[in-house]
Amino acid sequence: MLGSILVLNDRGGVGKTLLSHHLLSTAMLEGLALRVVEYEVNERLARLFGPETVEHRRISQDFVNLMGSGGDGFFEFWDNIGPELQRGGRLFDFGGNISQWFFNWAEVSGFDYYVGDGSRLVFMVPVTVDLASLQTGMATLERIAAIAPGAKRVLVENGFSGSFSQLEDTHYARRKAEMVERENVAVITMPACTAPAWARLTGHRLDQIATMTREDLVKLGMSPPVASRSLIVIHDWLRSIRQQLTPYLTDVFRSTPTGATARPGKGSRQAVV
């Protein structure tokens, strides 16, 4: 019975978008078969991995007036979302400002009917150490919490804008151990790429820049010596997201029979670049 992974928090910039990237192309580099859905102003995985792979489905300012109009058509629209999440085999990337409608609408549709307590599915929610990303991704679990008490929940610590060790002693770091020692929450890392040639590769799918090669970066404009630096960096970086991620997706996207359930572990294959 396959699974979902839901990726989200009303934040914008916190890397929603790299974490549904990473996760999609570890999912192929596992040979795991899953369909993303973008929800976004504009096509960002969709143009990476094409239509047959990412549906793109626009919030356009029609979507927006829709969604604050408090009429049926707007619970209308996110109707279709609970048989695709009954159906499993999806992730979903939610864009800056939507989730806050998607849990509108799993509030008061009979959210269980479609997910029961809601264990084969994964809340992944990405932080930066910026205040008001926080305050968002935790209120995000909490709400999560509240519609799927059998869901895995996991918050994404993302490095780009600074270091999570200068928030030890803070509220932040309280509520978190809280989280994950009373919750069941896990924590994940996802620290910036810190190598030279990264500048260079955006617009390319992570899973093409795993196998990549110092003469394809030299192709990009790099010195032989800088892009045999970049490769140990970027691979080792690639390397740890996806041996955080695999046990995840080989959990919820790696059908199993019927009362047999994959859980994350030793047992589970890890990610090489």
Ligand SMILES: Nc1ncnc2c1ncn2[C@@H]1O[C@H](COP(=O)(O)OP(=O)(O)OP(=O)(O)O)[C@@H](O)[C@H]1O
Given for the second form:
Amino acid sequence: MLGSILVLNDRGGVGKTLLSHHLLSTAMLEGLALRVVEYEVNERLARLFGPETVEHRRISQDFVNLMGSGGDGFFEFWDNIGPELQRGGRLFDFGGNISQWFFNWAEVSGFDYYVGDGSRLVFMVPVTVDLASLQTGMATLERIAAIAPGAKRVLVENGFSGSFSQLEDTHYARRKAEMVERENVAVITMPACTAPAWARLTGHRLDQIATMTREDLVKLGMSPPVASRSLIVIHDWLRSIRQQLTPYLTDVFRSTPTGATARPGKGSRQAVV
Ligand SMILES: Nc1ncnc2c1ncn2[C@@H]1O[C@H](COP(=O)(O)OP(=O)(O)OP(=O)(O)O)[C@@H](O)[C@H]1O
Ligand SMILES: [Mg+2]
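If the one shown is the form predicted on its own, what is the structure of the form predicted together with the ligand?
Complete assembly follows, chain above in first position.
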């Protein structure tokens, strides 16, 4: 039975879409089929990978109004996600502050009707060293445990805006240690990509970047020495992230005959599909 991965943290710019991109390109290398659902204001992954692989669900002003209203439309919208999670085989990139609404729905809607205790779900929460992202990230990990106690929770430390070593002996570090030791939270690291060519490659697919040669980078306007240096850094970076992501992907997306089955919900509100 296939599971799903959800990438979420309502702080913007923490690397949710980049992490989803790594997950998708690593899955492709592993020969795993998965469908990505991208909630964004503008399509990012859908533009790169096409609508067969990535479905873009636009976060428009009308959509934000609908979420804020908390009425029937809100529940209708989220009730459609339940069966998707039940079927599995999907990766959700929850951009645009959408996870707060997801939790509001899951907390009152018999979430376990669809996913049982959540043991086929993996929640990945990227954070950067910025205080707001750490706060929303830790609060997100706590909310996940409340709606899906059996789900795997993964804290992704993204070194993009500074090193996590500077946070030793802070409230964040203490809470993280507690979560790792007592609550089975896993931690993975996504280092900043420091390749000089990275800025020019952001419109490219990571699975294609992985196979680029020095000549390809030179054609994109880099000098041969910069191209060579960039390739070394990028390959190292891709390898280290892939090694950490592969076990989660194979666990969730490689079909197994057994697994959690959904059972009737205990929530106050039953599924309305
Ligand atoms: N580790 C990293 N190395 C290099 N660039 C990074 C890294 N993490 C993030 N970035 C860059 O920072 C920018 C913001 O990242 P991204 O779009 O993935 O954030 P997000 O959490 O999806 O944002 P939003 O909430 O707006 O959807 C992107 O240009 C991304 O390529
Ligand atoms: Mg995003």
